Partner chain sequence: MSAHFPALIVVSPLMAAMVVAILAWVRPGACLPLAVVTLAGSLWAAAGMLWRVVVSGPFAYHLGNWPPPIGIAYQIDHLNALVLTAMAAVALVNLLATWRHARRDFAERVNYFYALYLLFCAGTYGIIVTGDAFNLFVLLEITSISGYALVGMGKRDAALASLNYIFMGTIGASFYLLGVGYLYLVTGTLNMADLAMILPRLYGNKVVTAAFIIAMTGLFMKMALFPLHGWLPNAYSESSSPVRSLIAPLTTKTMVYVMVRVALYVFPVDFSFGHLAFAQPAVWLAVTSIVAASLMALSQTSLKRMLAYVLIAEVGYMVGGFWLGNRMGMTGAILHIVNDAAMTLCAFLAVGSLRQQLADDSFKALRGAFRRMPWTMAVLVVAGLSMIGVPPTCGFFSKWYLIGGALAAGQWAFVGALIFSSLINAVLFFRIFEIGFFEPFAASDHGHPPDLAYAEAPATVIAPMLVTAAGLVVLGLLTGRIVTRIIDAAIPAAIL
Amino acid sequence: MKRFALLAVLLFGALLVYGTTDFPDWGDPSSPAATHVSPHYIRHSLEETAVPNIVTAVLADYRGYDTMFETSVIFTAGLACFFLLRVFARKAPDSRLYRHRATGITLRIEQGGRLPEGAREFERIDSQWVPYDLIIRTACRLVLPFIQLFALYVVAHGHHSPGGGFQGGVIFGAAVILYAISHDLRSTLQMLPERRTVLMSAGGVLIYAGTGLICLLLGAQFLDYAALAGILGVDPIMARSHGIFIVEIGVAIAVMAVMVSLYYNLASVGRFDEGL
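That one chain, whose sequence was just given, in the form predicted on its own:
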């Protein structure tokens, strides 16, 4: 079986390498992309989409199908890692760990036991080896709102500068992961539960595909945002700009949710009982 798999990989690899011989040379000025595709984007993208950033116009409008399937691939990869890593059968712990919020002192309470007086100053933790540092925790709590605000800026300003849904989603997901690293997995799951991340990752893809479906129901082609002009109350050109922004929001939600879901499973080896 291994020999058959190796033979199949070699054959398909050779076929792919042979197919590259039909590609135009790198930087060939007479290639189809250089003769009519790229010049059209450069000259007409602003007047056709009202988006100054050509990259955003190409990715979310002219090449909207490809970007939608890229988002679907991210969602599918996250789903595959979920099924591979997630462990659903968990054994109840014999004891519970609590840590003092200010001093970091850890107490182990056996099943049926109770915390001493001043229990409000203790928080439940998953493992004694989870690092605790008041300075790091406080600094991260102060920095996180600005990281999240910058992520929203990157998504919203992708029309005019480098950015967009993929970049903004990664930054927002990194903010959640930073919170998990500086605190613990339990508090992060309370803020953003696992079920919500799964629903958000699917919801981001549905926002993208749903926008194209609405265009289809309005009698236009799939992902032809000009059809949204009547709904949005703008002209068809500006409707394409707004449609790009809508799908970028969907991309950002999907990327952020998949990143966080991957961290949850990797940090706890799928058990969700302890982590970085």
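Nothing here was measured: the structure is a model prediction, and the numbers come from that model. Positions refer to the first chain, counted from 1. For clarity, a rigid core is taken as the largest C-alpha set superposing within 1.5 Å between two forms. What changes on going to the form predicted in complex with its partner chain:
With the core held fixed between these two forms, Ala14 has its Cα displaced by at least 2 Å.
Mind sharing the form predicted in complex with its partner chain? What's above is the form predicted on its own.
Here we give the lone chain, stripped of any partners or molecules.
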């Protein structure tokens, strides 16, 4: 069996090498990829979509339909992870441990009892509990607003510079995950509950597909942002630019929420423990 696998690998390697012999030269300006469709994008994307960044124009407008499905792929991955890992029938632990923050004295409460809500001077100790670490917490706290601001910048500035919904969404999601790592899952869940991550990931994709659907309902083709001109109060070219921005926001929300949801499910093996 191993020999057969080796043979298959060698055969395919040979085929790939055989194929490369007829490749166009590296960086050849007269290669088919550089002369057939791309010149149209390079020459006309600004006048057709009012977006200076050609990559953004191709990604979110000319081939915006692909991008809608790429966002859906991310949503599907998040949903798949949730579907497989989420533990619905949780078993309540017999006893819980609570640590008094000021003194470090630990209480054990038996028979499924728990402290009243809002007992701030106690913290629960379980598998998700992270010992207090002043330096890490403070450093992350300080850096988080800047990361989030940068994420918003990356989303908003995708029209002009490298960036856009996917990149900005990932950065924003990473900021939330950083908070979860430096603090703990429980306090993160209080800020961004699981329910909200699922709603946001679905809602983000719905913003994208919904924009396309509105174009369709206005009588144009699906995702033809020019149809939004009437609603947005701009000319059809500018409407394309705005349409791209709207769907980029949808992408950013979906990607951010899916990242966080993946982290929640993977970090707690789907149990989410207390706090829900």
